[in-house]
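Given as structure tokens, the chain that follows is alone and in the form predicted alone.
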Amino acid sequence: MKENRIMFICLGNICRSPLAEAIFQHKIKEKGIENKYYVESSGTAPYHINDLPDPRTRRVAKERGVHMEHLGQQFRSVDFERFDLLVVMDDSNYQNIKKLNPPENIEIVKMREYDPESKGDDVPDPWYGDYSDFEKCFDILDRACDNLIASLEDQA
């Protein structure tokens, strides 16, 4: 059976990436289809490398029992061979992969693709807002895990 080798990336590799890693890592764990898939996440800009996610982050994973280890890292043209799919947060993000000039066989793919309620949009960087855009931005997250899983499932 092939493992499925998924990146999640945002632009600083600290708030939204990271979260969706871990959601991802948790849902597959309580399925019990962990050993199909191999997940990483990054960001597209060298502004954080090697630190942990922002507070706010680590808080809301915690309080939704979604256990987060990472560390911060940039995606590198290299991971191009390591991963069959990428998963972007926003369209920035999709411009600055594609810039790296991808091989036509790696799929990059928004994630809210897989989002029922907003298919295609941004995932928002909550950043620069308050606690409440990180808890909206793991709603966000969480819902197009759901669905993410289900169609790689599907595809099995």
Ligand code: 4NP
Contents of the next structure:
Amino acid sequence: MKENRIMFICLGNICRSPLAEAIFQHKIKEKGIENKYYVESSGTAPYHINDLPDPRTRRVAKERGVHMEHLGQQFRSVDFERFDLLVVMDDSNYQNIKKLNPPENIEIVKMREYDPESKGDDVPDPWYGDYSDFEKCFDILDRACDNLIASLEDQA
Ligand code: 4NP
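Moving from the form predicted alone, what structure would you give for the form predicted together with the ligand?
Up next: the whole complex, starting with the chain shown before.
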């Protein structure tokens, strides 16, 4: 297993990345492989440190049967040592992480590299939208998590 410590990253860490983390955890538990992975999420911005996920994030997770337990945290340079794979939601997250001078050995990928329906696109930020944008966000992350897990398990 090459990349078993995974950090999902967005801007605020109250919508996309905590949802990605919760969906990923849910799926690896279903498969009985949760002990193979260590997963967290964070935001590049400090706006929501120690905040619960957005109420709409919590609602969509609950409606889809995915347990969420998270408080917002900001990505820190020390996390480059703590993780093998950083999964960012959009180009601006990617640029923000690059500004922190990541070491060469850490892998940084966009979440939708794993989405067969729209490879490499951004995961749109639902924060500015309405509840249906959170449902769309869940669907994107759900598909992408399936393929991310498949790809990680292939390497195992
Ligand atoms: P997220 O969405 O990056 O998916 O968590 C956002 C949440 C909050 C803010 C921006 C994006 N904000 O500016 O507070």
